[in-house]
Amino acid sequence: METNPYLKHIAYDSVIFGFSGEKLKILIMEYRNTGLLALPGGFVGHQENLNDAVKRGLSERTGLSDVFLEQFYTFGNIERYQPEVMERILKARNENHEGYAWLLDRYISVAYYALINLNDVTPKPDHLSDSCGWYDVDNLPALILDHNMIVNKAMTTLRSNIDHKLAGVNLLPSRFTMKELQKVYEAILNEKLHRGTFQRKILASGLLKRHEKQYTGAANKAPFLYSFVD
């Protein structure tokens, strides 16, 4: 007998961004014994709020709970319905198709992006996956279904929101230098920014609080540390 513990036809996919100090990266899963790559995603329990389901999935993959999370689009084109992909994943796991027939239904996916400090995370694969790791956003492999399209939409949204949403990000430590912040902007926008122009714009925005200088013992001028205003 088929038992589906989740809402029918509704799924979520998460574009989890992390910053390495130089490059913007995305968390990608590889399904066991298939070579198929995908964004972390999941389903919504019958007695579960959508946002809570996404936070649960994020915590299971990263161990984090307090992160910047933004819903940005809903994907429902008929072309994303490819039951043969899930059949391949289930066969690789030797799962009983009768008990998981609900996974072969058509699903509309609500997409979220999350911003986290890569250094705070040890990625954890789920029970269907061999691995869960970081990939450069500008060098992504082919992903299943419409997941590359989801990533592209997430990047477009992140870039358009960068000035008024960046105050909530977890891409950097709690205190950071202006140079480190500029590198985040450059990684997201995929372009080099003029140092002076960038600093004037950011300082004028009122988003930052300045702290003591970061002394490293080097002969060069010590930079100030900053944090985002609460």
Contents of the next structure:
There are 2 protein chains.
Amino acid sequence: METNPYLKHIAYDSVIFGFSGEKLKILIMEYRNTGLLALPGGFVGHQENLNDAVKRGLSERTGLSDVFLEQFYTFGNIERYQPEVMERILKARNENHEGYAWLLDRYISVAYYALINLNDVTPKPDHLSDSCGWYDVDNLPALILDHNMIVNKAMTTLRSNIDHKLAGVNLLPSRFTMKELQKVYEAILNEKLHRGTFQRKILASGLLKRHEKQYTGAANKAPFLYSFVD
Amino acid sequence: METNPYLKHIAYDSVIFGFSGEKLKILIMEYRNTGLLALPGGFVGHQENLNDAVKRGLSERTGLSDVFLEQFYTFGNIERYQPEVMERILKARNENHEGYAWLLDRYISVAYYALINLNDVTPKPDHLSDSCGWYDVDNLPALILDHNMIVNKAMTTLRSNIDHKLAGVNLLPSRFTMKELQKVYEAILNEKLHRGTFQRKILASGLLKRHEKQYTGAANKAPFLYSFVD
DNA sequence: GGTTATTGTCTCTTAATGAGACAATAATAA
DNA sequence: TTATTATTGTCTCATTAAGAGACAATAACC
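Compare with the form predicted on its own: the form predicted in complex with another copy of the chain:
Time for the whole complex; same chain goes first.
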């Protein structure tokens, strides 16, 4: 009884980054009645582009449709193949899962990372998981299979791309202060940056447009709001 | 009659770079009696790591076993799926190809690039191709499917990695002159570099060890030979 | 009006980069 | 032996970028 509507052996996983104002976080799913944690992922339809499949999955999980999403590595080690993990997940689901035998196959996983504004989103679990939530990227619990390794590689990629891919673009609301942007950079690079130097460099890049000031009620000079020029 | 010993839907392609002394070249295969040109590629065994499969293929094609090899992107668009191309290749082979029906499936391809010393190698065709040879990377013929796009992306990746991954390491013989190394950089970046600045920067990096001079018979100062410190 | 914390910008220093200059030198020719 | 020639290794100078601190401006509170 083969009911696999997807390409065999091919999966994707996505590392969805959000920024809380202080820390980088990623979205993690919990499988029903197992305590097993995993990255949100999925499969590719027979008539579907790989990239579109991932966009579809991201949209289902977050409701967002136009986010920064980039493929960064494909994981294909044989050690990924642990059918007992998926069996446990299916069993805990406590349903007839004959139609899901294909889930017990070996999979190669294409990994993507996404940058989103955490406040825009109320994440929705998929049909195999019962909850999902944001976890600090520098304090992650153990995830299934090689998912912790996938997250590490995503972080490395994000760090090395921060200079030439515009990082904070999608992690912040459309208008933000220079300080907030600096916090994003510091969270990604995991180091303190010099305020004056940071401001000078970012402004010199010409990527920001300056708007009105933000009066918060704090007893000090009000910062300008900025947005990215498209 | 299913005789596919490999994972369905998953292929790899490799962009094998060599350096002739003046130009960057890549290895291209020609399929028997078709004139069709393609990147060397292959498939992944059921019990095989993805990376190992690519290493195996590279070794079969070049005889080399310890080369720089890096995954850079996975191509999964539906437009890759052109069964008529593979059918033409199988027909031209003029054999019973019932056992190869799996070749007509849709494939997602994980792409790698390799850097090798062109002079170390006499490339060997695989069982579907009858010849292979080196082509200038800036003057490539049309390749099947999306293979030209794969080459372009490989070039982009190589360029952006040249600074922090040691580039020339594997493209040159173990001992080389500063001028030869500069030629490699110029071929990859596709621009002229200033001699003095280049030499200063490379020497400052501490990656090179200086050896004896190379006396070629030319009527001018003899250059030092260098090697990379490992 | 004084106080306080934060912001925007400036200056000073140090490091990195781009470009040319020049002596050293390996082979050849006079 | 000495001039010639092309190339190499290195140096200097100018320009640009980066790191770090300083200071006036200012929003809200006292």
